[in-house]
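Encoded as structure tokens, the following chain is the form predicted alone, with no partner shown.
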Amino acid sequence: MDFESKVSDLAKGIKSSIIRELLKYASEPGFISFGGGVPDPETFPRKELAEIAREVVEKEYRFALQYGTTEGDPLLKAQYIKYLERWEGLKDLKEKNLLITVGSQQALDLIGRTFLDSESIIAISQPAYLGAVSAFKMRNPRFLTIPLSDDGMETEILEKKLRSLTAAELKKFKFVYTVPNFHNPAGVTLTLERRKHLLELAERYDFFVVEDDPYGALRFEGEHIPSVFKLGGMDRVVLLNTFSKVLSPGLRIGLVIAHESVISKLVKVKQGVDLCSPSLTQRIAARYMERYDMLERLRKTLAIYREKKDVMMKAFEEHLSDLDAHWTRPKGGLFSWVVLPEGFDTLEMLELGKEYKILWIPGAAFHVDGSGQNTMRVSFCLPSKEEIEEGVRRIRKVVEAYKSSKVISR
């Protein structure tokens, strides 16, 4: 059977995730990976989760081992509403305002399926989170790309691009997608002023904002900035959260917080995708939140990530500063964004990287137009401090070897 002849046009256009492919190398002996945004396993509360998991299976098996509702575990929703009220100061949220998904990636997929058609227009940052781009590309929309600065998405550029759209195009403009806190991949944070400007534009041009915030609780420097959802409310903002970075990615739990009219549409779409999210992991997470202070227990994790970030920044200064390279200095999250001089191609450099047993994510993967060849995303959360220092030394060696093999002017 020639299955290839039966494949859909959609499937033919899908490319394998470079992050998933590179993670295969990360497990090989001697490799140091700055690739995936993989939390440090030592931060997982494994003993507490093991105890809760046993109790849930033994005592709550009628719920935890059974099919659940598409909307999600009511107990987990109730606990998360308390968390959002304490963390973000969000009041008056109801269970009908939350949908529990299989990680944030499913939430992104559901939003794409629900709101995007082939003629739709959306705005994203440049660079942008690869998972969101992949999910939205399934619907074949038109992307407006908005550059990033140290203050986050340049909403001034967004305003200019919106102003240039025709009336017919504005009707097709659906939403702006943003990762406001410790951006993936760039590590920058959207300022309060730009958050307010984004909401002003949403009102003026009648679109909504998809606020993807997996890293907001991972701030280890500076003051907390109110979420776009907190500032704009659920009439203009759809908020995405996840347990993957604050508890455990293996639980595969994400959440959509939105107006009930949005949630009801997403629920109908989700029913055709997987019926429901796993009851077992939802109930384990709910009992964990009921029993422990998740934010308080993040303090040790934040201390670990702060130390690792500092080690990486110091290593960059020592090994990359004389190369005319520059990089972001995140105040939270898991990533820094490195920009090498023009002429370097970090995707091409990966073959050398494999020889030196060091991995990163080439920046072009985060650009919908294929630009950003001289950029890379590096993550400091998984490697040890010693591995971070050695990994940056290896990057320097790769840069020198690549430069020797090419004619690159500084």
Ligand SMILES: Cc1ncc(COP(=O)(O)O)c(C=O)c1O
Second form
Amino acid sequence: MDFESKVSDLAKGIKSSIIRELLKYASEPGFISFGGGVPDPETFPRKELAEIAREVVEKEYRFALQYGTTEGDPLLKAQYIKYLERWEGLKDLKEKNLLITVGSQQALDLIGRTFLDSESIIAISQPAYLGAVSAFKMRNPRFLTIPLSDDGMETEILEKKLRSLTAAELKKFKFVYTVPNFHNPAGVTLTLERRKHLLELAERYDFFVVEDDPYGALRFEGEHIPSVFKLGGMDRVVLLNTFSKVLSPGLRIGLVIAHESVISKLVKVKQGVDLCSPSLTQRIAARYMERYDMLERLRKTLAIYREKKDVMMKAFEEHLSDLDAHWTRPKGGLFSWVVLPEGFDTLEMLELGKEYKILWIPGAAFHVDGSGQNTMRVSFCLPSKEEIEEGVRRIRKVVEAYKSSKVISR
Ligand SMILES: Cc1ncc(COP(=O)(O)O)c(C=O)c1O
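Structure of the form predicted together with the ligand, please, following the form predicted alone?
Up next: the whole complex, starting with the chain shown before.
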């Protein structure tokens, strides 16, 4: 059977993720990887989760081993509503304002299916989170790309681009997708002023904001900035959260927090996708939240991330500052973003990276238009401090080797 001839146009258009391809090398001996944006498995509270998992299966099997509702476990929702009140100061949230998804990746997919047609227009940052772009691309919308600065998405440029749309195009403009805290891949945070500006634009041009916030709780420096959702309310903002970076990505639990009219639409779409999110992991997470303070327990991990970030910043100063390169200095999250001088191609450089046993994610992967050749995403959360120092030293060696192979005169 020639299955190839039966494949849909949609599936034909999907390229395999470069990140997945690259991470295969990361486990080879001697390799240092700045590639993966995943938490350190040693930070997972495995003893506590194991104990709870056993109890949940034994005592709550009627719920936990059964199909659940598409909306999600009411117990988990109740716990999460308390958490959002404490952490984000969000009041008056009800069960009907929450949908539990299979990671926030599913939430992105459901949002694409629910709101986008091939004529639709949305705005995303450049660079942007690859998973969101892949999810939205399934619906084939037109992307407006908005550059990022150290203050997050440049809402002034968003305003200019919106102003240049015709009335007919504005009608098709659905939402702005933003990762406001410790952006993946760029590591930058949207300032309070820009959050407010974004909401002003949302009012003026009548669109909504998809606020994807997996990293907000991972702040290791500076003051918490109110979420766009807190500032703009559920009439303008759909907030996405996840347990992936604060507890464990293996649970595959994400949440949509939104107006009930949005939630009920997403629920209908989700029914056709997977009926419901896993009852078992939802109940484990609910019991975990009941017993433990998730954020309190994260403190130790955050102190480690901050130290590692400092080591990386110092190593960049030492090894890259004479290069006319620059990089972001994150106050939380897992990533920094390095911009090398024009002429460098971080994808091409990966061949040398493999030789020197150092890995990063080429920045072009995060650009919908394929630009950003001279950029790279580097994560500091998994390698040890020694590996971070050595890894940056290796990046410098790769830069030198690439320069001589390309005769980049800088
Ligand atoms: C910005 C952003 N959104 C969504 C996700 C997906 O997370 P989840 O594990 O909840 O599906 C990630 C994962 O890295 C992310 O960085």
